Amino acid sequence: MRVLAINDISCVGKCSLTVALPIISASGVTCDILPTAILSTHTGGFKGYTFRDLSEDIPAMIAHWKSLGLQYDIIISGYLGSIDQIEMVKTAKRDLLKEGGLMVVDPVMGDNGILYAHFDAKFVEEMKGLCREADVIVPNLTEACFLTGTDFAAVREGDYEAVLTKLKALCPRPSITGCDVTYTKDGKSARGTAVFYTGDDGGTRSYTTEKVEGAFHGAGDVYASALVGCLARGVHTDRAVAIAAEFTKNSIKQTAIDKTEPRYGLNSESQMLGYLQALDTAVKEG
């Protein structure tokens, strides 16, 4: 089983490829990388960061891999440094994804209702085209709203399924992460964070974990990487979502316990064993 992760390298602040490579590799599959940019830090919470676009290098890398006959069971794309890279990801899918392989797109564009630096409305439109090429997409709520033309400020707890339905116009198996919900825990009402997603049968489902207050950078990358690791090992979607969501929640809790400055990413390393044990159990149980 071979996975290609297309994402940036943020040298400080655990996210993107510095998260995807260790998690997917630890899941028991080969993970190759296609860097889209190199940054001194990620763009959230840091100022004065360096940014080098690698668009000029990507076509030659894809061509080289094609000449080697490399083929991937899963391709996952994340942060793209330019609009031109969207077409490059489509080329990577065409030239490198196995027939019947899985294309996963994490349409990294923004959070908390706003777009990240370097992104604009034109980028959003082009990202919609990439989502149409995908089998699975994993936007957060902000990105889901931009992709569907939904007013983020007007979205309430009862609206998540409607936004997910709109996403199905772009991709057969969309999901939305980071949805604040109210749920019952130990017989009491509590605040939670849910993933609304499309099951293997096309039905709408959700999975809720307890909410840890605060903004934690890199959580989406931890979730997407763990999800891909599970799917690559043959775990069905319902269980893969649950395992990835629990791993992400545990990593967020550990970061809060450690009082690590959130912009430096999640302390997921100490939670990796629990993730791998849950994955191993799921694989054995089939």
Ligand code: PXL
Contents of the next structure:
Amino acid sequence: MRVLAINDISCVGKCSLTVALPIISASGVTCDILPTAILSTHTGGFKGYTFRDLSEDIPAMIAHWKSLGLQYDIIISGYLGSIDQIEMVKTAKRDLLKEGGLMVVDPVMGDNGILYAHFDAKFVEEMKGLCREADVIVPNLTEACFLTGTDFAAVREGDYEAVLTKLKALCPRPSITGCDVTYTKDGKSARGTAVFYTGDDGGTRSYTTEKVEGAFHGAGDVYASALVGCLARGVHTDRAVAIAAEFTKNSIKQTAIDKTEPRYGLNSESQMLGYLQALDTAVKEG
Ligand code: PXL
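Okay, that one was the form predicted on its own. Can I see the form predicted in complex with the ligand too?
Time for the whole complex; same chain goes first.
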């Protein structure tokens, strides 16, 4: 199994490739990387960061790999710095994804109802075009709202399924992460965080974990990387979503316990063993 992760390298802040590479390779598959940019930190919560756009190198890298005959079982794209890079991901898919391979797009654009720095409505439109080429998309609720023209501020708990249905116009297997819900835990009503997703049969489902109060940077990257790690090992979607969601929740909890600044990312390192044990059990059970 060979996975290609297309994302930036934020050197500090534990997101994008510094999260994708360790998690996907620890899952037991080859993870090659196509870096879109190198930043001193990510752009969420830091000032004065450096940003080196690597767009110039990308077409030649794709051409080189094509000349080597490299073909990927899964390609996952994440943070893209420009509309040109969206086109480059489409080229990577055309030239490097195996026939019958899985294209996963994390349409990284924003959080908490707003777009990150450097993104605008035109970028959102182009990102919709990339989502149309994907088999699976993993937006958070903010990104799902931008992709579907939904007013984030007006979305209530009962609306998530409708947003997911709208995303199906773009991609056959969409999901939405980071949905606030009320659920029953130990016989009591509790606040939870849910992933609404599309099962392998096309049906809508959700998976809820306990909510940890606070905003945690890089949670979407941990979730998407673990999901891809599980899918690359042949785990079916329901189980893959559950394993990835639990790993993300455990990493968030650890970060809250450690009281490290959220902008420095999730402390998922100590939760990796638990993730790998859950993955191993799922693989063995088939
Ligand atoms: O985690 C998403 C992400 C990835 N890469 C960069 C970012 C962000 C979010 O802010 O700035 C560079």
